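Heads up, the chain below is alone and in the form predicted alone; it's given as structure tokens.
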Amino acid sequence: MTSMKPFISLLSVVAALACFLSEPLHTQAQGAKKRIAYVTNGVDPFWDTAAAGVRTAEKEFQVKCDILMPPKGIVDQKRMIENLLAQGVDGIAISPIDAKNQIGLINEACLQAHVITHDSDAPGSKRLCFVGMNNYKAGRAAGKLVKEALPSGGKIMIFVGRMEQLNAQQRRQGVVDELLDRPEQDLEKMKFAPPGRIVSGGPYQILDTRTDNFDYARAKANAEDAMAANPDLNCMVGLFAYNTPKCLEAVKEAGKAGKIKLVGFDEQDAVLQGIIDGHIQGTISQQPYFYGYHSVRILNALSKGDRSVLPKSGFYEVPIVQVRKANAEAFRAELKKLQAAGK
């Protein structure tokens, strides 16, 4: 019995030491902030407003957020997502650049982290939900602005970054269906009019859809080329945030401000000022601040095992705002408040 005492004491010391050493590490692991990544589909001031929402939610929910904006498209986005997964991120909000061809990547990410989509969806993937506006509904709202600008009809050209994105496809189809007075389509069974062809019906004629792959110089050149090729062009519709500002630059330089009507998306200051000045009929804001905020809110809850935040439909809809001259000043003031709150 006496020979065992030193051995028992030694075990007690080792056990106590192990407990002492492990306790802080365990406490640190348990108290570590969840890490959430917000991945956009490119670099644009539009995403700065979404980032403000991310930063607000980061403070409110006490999480660590990475905001990643791929400058070179799908290759950069893929690399960013793979790096995040290798680092063990808890949740990722992705705006897919090419939903159909990124399903494998998104599904792989879903095996390692909580994954949602925002801005543009990938409904064929295993993502947990989509945060954003109803892009088709927003397209129809833009079509209504065109009707207000051209009540007697006219010739229209559409401009967009790329047509691979589902949000671009849905917005464009919304514009087409509204101008041609077609019945409203179901998002899950939507039929798309092929771009590159003239689409006409009633008094409206959509001449073409020009893409620029997020190249701002090309976006402006597309507008210039459209005016040169179609002297009787009546209206330009920009589907992405930068398209309408570039159209406005081209129209002003051609001396056609006010003669060619402009309708846009999002809330770049140049667009809001253009509305106030009477050069732009209106814009459709998708309120990107709330894309960022709600993406973080949902992923934070999921990382803690709370699935009640998931909408039953799989779609958390952020309402659109139609901005016209009557509400442009008030809208801009509120937007600046939200942007400042996220700094």
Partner chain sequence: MKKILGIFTLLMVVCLFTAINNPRFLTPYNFLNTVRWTSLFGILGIGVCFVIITGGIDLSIGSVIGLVGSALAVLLTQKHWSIPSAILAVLVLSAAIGLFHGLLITRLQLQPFVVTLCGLLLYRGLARYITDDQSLGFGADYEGLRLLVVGKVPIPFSSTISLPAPFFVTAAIALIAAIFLNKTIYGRYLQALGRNELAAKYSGINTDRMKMLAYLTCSVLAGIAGILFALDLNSIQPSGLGEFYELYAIAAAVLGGCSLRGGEGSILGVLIGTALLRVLYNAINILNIPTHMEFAIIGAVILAGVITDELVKRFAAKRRAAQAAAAS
Given for the second form:
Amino acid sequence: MTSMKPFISLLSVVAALACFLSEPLHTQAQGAKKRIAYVTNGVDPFWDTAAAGVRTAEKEFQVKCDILMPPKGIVDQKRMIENLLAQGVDGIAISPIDAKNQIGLINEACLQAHVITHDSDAPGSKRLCFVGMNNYKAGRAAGKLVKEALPSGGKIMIFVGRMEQLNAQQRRQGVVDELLDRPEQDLEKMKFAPPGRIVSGGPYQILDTRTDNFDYARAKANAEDAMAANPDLNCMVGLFAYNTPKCLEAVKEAGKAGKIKLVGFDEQDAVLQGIIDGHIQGTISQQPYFYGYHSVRILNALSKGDRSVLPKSGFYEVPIVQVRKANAEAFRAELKKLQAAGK
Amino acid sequence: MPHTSPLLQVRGVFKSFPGVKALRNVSLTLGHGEVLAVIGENGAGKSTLMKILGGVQQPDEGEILLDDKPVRIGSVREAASHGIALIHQELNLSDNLDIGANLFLGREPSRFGWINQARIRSDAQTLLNEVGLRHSPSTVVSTLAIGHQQMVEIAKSLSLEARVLIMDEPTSSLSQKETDQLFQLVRKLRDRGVSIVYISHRLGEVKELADRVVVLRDGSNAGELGRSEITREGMVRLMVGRDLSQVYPRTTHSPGPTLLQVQNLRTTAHPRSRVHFAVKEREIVGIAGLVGAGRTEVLRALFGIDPCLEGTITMRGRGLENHTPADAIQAGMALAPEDRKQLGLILEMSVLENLSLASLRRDQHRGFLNRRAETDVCLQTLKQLQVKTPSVDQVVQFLSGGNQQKIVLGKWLAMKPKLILLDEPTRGIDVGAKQEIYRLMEQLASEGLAVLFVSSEMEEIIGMSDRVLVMHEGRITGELTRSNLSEEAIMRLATGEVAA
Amino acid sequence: MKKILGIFTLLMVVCLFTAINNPRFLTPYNFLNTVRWTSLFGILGIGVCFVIITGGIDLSIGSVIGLVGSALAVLLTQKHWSIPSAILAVLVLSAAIGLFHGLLITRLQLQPFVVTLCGLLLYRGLARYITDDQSLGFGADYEGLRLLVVGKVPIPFSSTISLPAPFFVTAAIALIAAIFLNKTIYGRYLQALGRNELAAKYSGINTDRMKMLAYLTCSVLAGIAGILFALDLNSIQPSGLGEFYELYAIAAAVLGGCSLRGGEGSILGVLIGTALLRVLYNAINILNIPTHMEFAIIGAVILAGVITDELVKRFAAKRRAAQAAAAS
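Can I get the form predicted together with its partner chain as well, since the one above is the form predicted alone?
Once more the chain from above appears, this time first in line as the rest of the complex follows.
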């Protein structure tokens, strides 16, 4: 037994040496960390939640992540992507601002890195897959919330930052189709009702869709003007995260809180608070946390040569959640936890 | 056979502008190789007539004959094709471009759109030699003195090989030396057979240069003088329609105590020269010299526009150091600058607003405008200076040059200054108004003020000054009193030939 | 006055056209909303009017709004400063910005366009830096302070209509500005230096000091507007708050009779110019004109107005000249 002692001590020395040696080895491994970029379509609290998912995945999968939020639209986004390619990143997740006209840019990026889209897809491009929700389904879910708020029908206006974005178009079409009880459309061959024209059928009438180009003051003024022009307006649907809070401000100041029903998207605190207060009927959360998380997970695997992570359809669907008064408090608590984990 | 018929004839020309009949039945003839002076007070119609000849404006009635054939001069280009070139009163150069580019602006020698720079340079050099301007063709115009810019303008019209050269006040910004050079040129051109129409306020020049004088008054022909009839008195009589027995009303006063003392003054324009002089109360001191001698800079330094590099300025026993114009005004100074339109007046503002600009601070009620004081000051000044204006709300750009200059002076008289600095006080104003300015200078001196004035007009310097300081390249090269004051003495000092 | 008459007529024409096509344009609710937005944007116009009178320009207004709004949100919601000290701090910040512009323009003789263009980029970047580019909301904690913007003040002798609070803020600012420009010697100095800076200097006016004052005023008013915009929206987006608002302000000032050459400007004109812009935006929504048409429509209406104004002026000048000729 005594002969074992030197052996054990030798073993422990070797182990200690291994630990010691593994330090530089480990940093070497860190140096070889895959670099992944997560490009959003703008600046918004929505993306803060997605960023939390990115940061969680960054730790979990041992990758290096850059989160880039273009504040000035399509030109800014293009510049950022070109910079990333110049720096030589391994993978990029892009939320295209204007998919149709960015296919060239995305295909160019595909030649130099693994590229996926998230939040908003770029159909027809060579991106490897799309991580996001089905915006059309989300629109229909929002339409269901409108129906819950106005069971006997009414007049509805839609507010959005830009109509050029595919997700805005799909969401709006989902709302329209649900309210008019039309059959579900296929994402690939979708027909869009032109905005700016009154759409009606059955008890629901969609008066107009107003855009504000991400100017908060315009968003609020649009809601005010909608109330001024249409005294019988029953419901406002905000397609982008900030739209519904701005509508709520305008509705409150007009003294119509609770009278004009509001339905929103995403999970800004002002929206959740509005739901808890009973001023907002509900919101559709697309769980952006998982956008960030799964984008990084998939890109990491791809850059290590593992293509099994790609869904066959090319669409990795993150399920949506309907938030109503009943589940708002719990949803908010969970969201705060996730965001804290991301930081 | 020499030419018997005149080169150019103007017959019965009428021209009116809204509210003004500028020309009424004006006629003149211009012979081959003749220098014809056209004179008249401001507003007499000289400039309008010349603009019609130069193709800038069209007559309402009347005809123009060139070589006995009626011609229509519809544009400057047409005028040029007839061999008529007009040198404008206001400089007409692009001062951000160099001399060569200005000389050939719009007619650059080029090939397939590429400008032939080498040819511009050599042609420009020839022209500059001809006018006697010693600057490289690549000198940017804005860096030239105003007198030299004028010579570029003249060189430009020479290059057009004109048969008729119309010069509108060409010497108004030239020094004596430059004027002499110009006269040589004019004579040279005349001997070559070029006819010259020469417009000037300076009757001395006209007398020296003109073969014949046509006088306009109130838009009509007032008379004509042949070579032997050209006298100052004769011209003035025709211009104003009355005798001006005494142009310079200067009387002698006994100077009082010293008001302004300047020692060791170095200005930014001539940092290596030092200036010393003094001005006494009840004294009119003239500063003579060539353009660029540093006269204006001395006034600017005194008034606190430019910083003084060194030196002491003492006003009424109190020193001024690093002072601003506001401090100079406080000390009792006033400055009527050389460039009336750019520096002296705010052309788009009213007579009232211009007159009160300097005295607003004094008359304020805790920062608020004192409308009553403003109006009182204004009306009093208008009366004192006999300014002709339809109302106090008239915008000053519509006043005549003489009345504008009175506004510049009036602005300062309201401040009751002790020392008035005048920079070229009569530039571009007519004989009648000039005399009013002279009378005012005289009156101010007799009231106990001191006047320090810069002038390029020799007659004015000699006629008005008690004492003359002559400057050359930033230094005062001499001081002349009435006893030894003469044109020759000034020129010797101004050219640096001697130092007194 | 005549310059204002033209723009005022255009405003009335647009109002009339909108009211005829949708009478709901005239409801008190819509009217008061338009008054509120006009008041908020009008503060910017008044500020830039001072700078334009000196012959300068301020392109940094929108970014100053963004920075002030962001700083206010950070100080209140993250640093938990008291309301008075936070407001004082952001006003001092905007005053410092104005002084900074003024110093660069007068002492270093830099061009206002360049200085304030760099400011536009700099302050936007700072706003995003201090907030980590995150949107910040005031939540329900500052309802008292928000009354400054969303509050309504009843008019005496009228039980039905109460005016939005910003109207009174702007009215006070406009009154002070108008008195300053028209009744004080400094207002006269500003106009004089705007028309001919050298002549003003030769008249003993401290032109540098007056220019500094103009840039200071412009930035402080942008700061005040920044506070009000942030409170009105109850949340700020550092990258977007106030973006392009300098162009609205400059357009309103020029429509209202300010000459970009300097020396001319009227506070009442600026307010009417602002009102015209706000009414155009409002009319596009009220008349259900698609939003993507708004720039085309606003540009066309303003251009048509400016052209008509110029033609009317020329016609009047011609007629006056003809009358004068006939009289003489």
